[in-house]
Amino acid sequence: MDVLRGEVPERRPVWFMRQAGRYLPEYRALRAEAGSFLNLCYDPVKACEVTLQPLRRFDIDAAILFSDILVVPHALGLDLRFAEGEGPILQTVRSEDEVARLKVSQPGDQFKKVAETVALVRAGLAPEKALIGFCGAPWTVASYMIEGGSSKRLRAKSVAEENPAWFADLMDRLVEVSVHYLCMQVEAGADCVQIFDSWAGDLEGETLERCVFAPISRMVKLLKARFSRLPVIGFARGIGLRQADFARATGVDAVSVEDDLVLSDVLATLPPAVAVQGNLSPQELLAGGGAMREAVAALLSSVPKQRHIFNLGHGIVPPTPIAHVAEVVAMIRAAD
């Protein structure tokens, strides 16, 4: 929180995207007990336990809510299931009538269950640890809604470029409901939020600015009108060297950067008040050894701790050895 607010931190903060997940045996046991991924997401007690599991193993500085970005379309009334080996299967939205049927003004009780999870986590979390709420960005969530799952998103990209009235309406509705969802998380105890635009890199030029930059900018303005000191982290995956444009256009307090960019180069282009988050490669974390240690050391030496939140360029992959995560955390703490 110090870094996000432009203050000098006592130490370099660190957390990991997907830090609660399949690389932990305690997660796998609870997932089996829950019976399905959605059951786990919507059981506040179990979701709280999953959120807190990595903080019991590692000296990290934040918990991130255990949930999924598709909670939003599910709460809007779309059928959702997760098939083993296939990923999410979501009811599609591809017309004005289907957009109009979304329950934006009265979403289902999924949001309430997530808020219950947030409150339980905050109660079980040490006061010096931050709690990160999150949602998917409108473009990424819309792409799932148009495609019906995690395909190559060719249909969604075509719709975004053509920008029919129903798509613009869908994006507006997603801005509205996503802000409502994040506000519920903040009211329940989240200290900051991260907006995940996982498929931002599918778009470019005017379409990128209209479908990624503009909706997130609106979200940030609405969030800060409600909570003036709420830090917002933006993760526009795949936009490459446009991170500075993204930061200026949206007003986020930090940009989370994928691992194919040099973090110090990105930081040099950002407004002085904007921090960077990232960007160790998940594959380097998986492999471990000398290459991992060299990459960690390079990050620590190239980016000052007052503007850096150590993280990965994307999420921890399931086969990652727990010992590798512990070693990275130990290196960060030794450097402090």
Contents of the next structure:
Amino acid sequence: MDVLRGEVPERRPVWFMRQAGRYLPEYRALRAEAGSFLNLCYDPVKACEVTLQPLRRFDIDAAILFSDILVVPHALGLDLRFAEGEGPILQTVRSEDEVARLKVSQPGDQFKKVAETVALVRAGLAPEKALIGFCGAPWTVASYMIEGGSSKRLRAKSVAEENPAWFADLMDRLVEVSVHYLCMQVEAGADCVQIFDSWAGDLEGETLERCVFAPISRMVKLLKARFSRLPVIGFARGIGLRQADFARATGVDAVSVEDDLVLSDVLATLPPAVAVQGNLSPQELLAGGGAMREAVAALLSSVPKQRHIFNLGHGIVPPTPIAHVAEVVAMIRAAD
Ligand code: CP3
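Switch from the form predicted on its own, shown above, to the form predicted in complex with coproporphyrinogen III (CP3) and output its structure.
Expanding to the full complex; the earlier chain stays at the top.
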């Protein structure tokens, strides 16, 4: 929170995307008990426990709400399931009628379950630890809605470029409902929020500005109008050297950076009030050893702790050894 507010932190903060997940045996046990990933997401006691699990193992500085970006389309009335080994399967939205049917002004109980989880986590979390709320950005969520699941997003990309009225309408509704959803999380106890635009790198030029920069900019304005001191982290994955344009266009307090960029190069281009988050490669964390240690050391020496939240460039992958995560945290602490 100090870094996000432009203050000097006591120590370099660190958390990991997907820090709660299948690489932890205690996660797999609770997930099995819940029966499915979605049952786990909508069971506040279990979701709270899963959120806190990584903080019991590692000396990290933040918990991220355990949930998923597809909770939003689910709450808008679309069928959703997670097929083992296949990823999400979501009911599609591809016309004006289907957009009109979305329950934007009366989302389902899913949001309430998530807010209950947030409140339980905040109550169970030490006061010096931050609780990060999140949602998917309109473009990434819209692409899942158009495609119906994981894909190369060719259909979604051509819709974005052609920009039919129903697509613009869908994006507007996603801005509105996502802000409502994040505000619920903040009211329940989230200290800051991250907006995940995992597929931002699909788009370029005017389409990137219209579908990524503009909707996130509107979200940040609406969020800050409601909570003036709420820090917002933006993760526009894959936009390369446009990170500084993204930061300026949206007003986010930090950019989360994928691992194929050099973090210090990105930092050098950013406005002075914007911090960087990232960007150890998940593959390097998985492999461990000398290459991992060198990559961590390079990050620590190339960006100052008052502008840096240590993280990965993307989520922890399931086969990652727990000892590698512990080793990275120990290196960060030793360097403070
Ligand atoms: O980071 C965290 O620890 C918080 C929890 C979190 C999850 N998903 C849990 C999850 C967050 C922040 C997300 C965001 C999310 N979900 C994104 C954006 C970030 C990114 O990864 O790019 C996206 C694109 C999704 C959609 C999604 N959810 C997919 C494509 C999948 C299947 C792929 C997979 O890893 O199995 C999920 C499932 C999912 N979300 C899991 C977890 C822990 C795995 C579920 C399980 O089998 O237990």
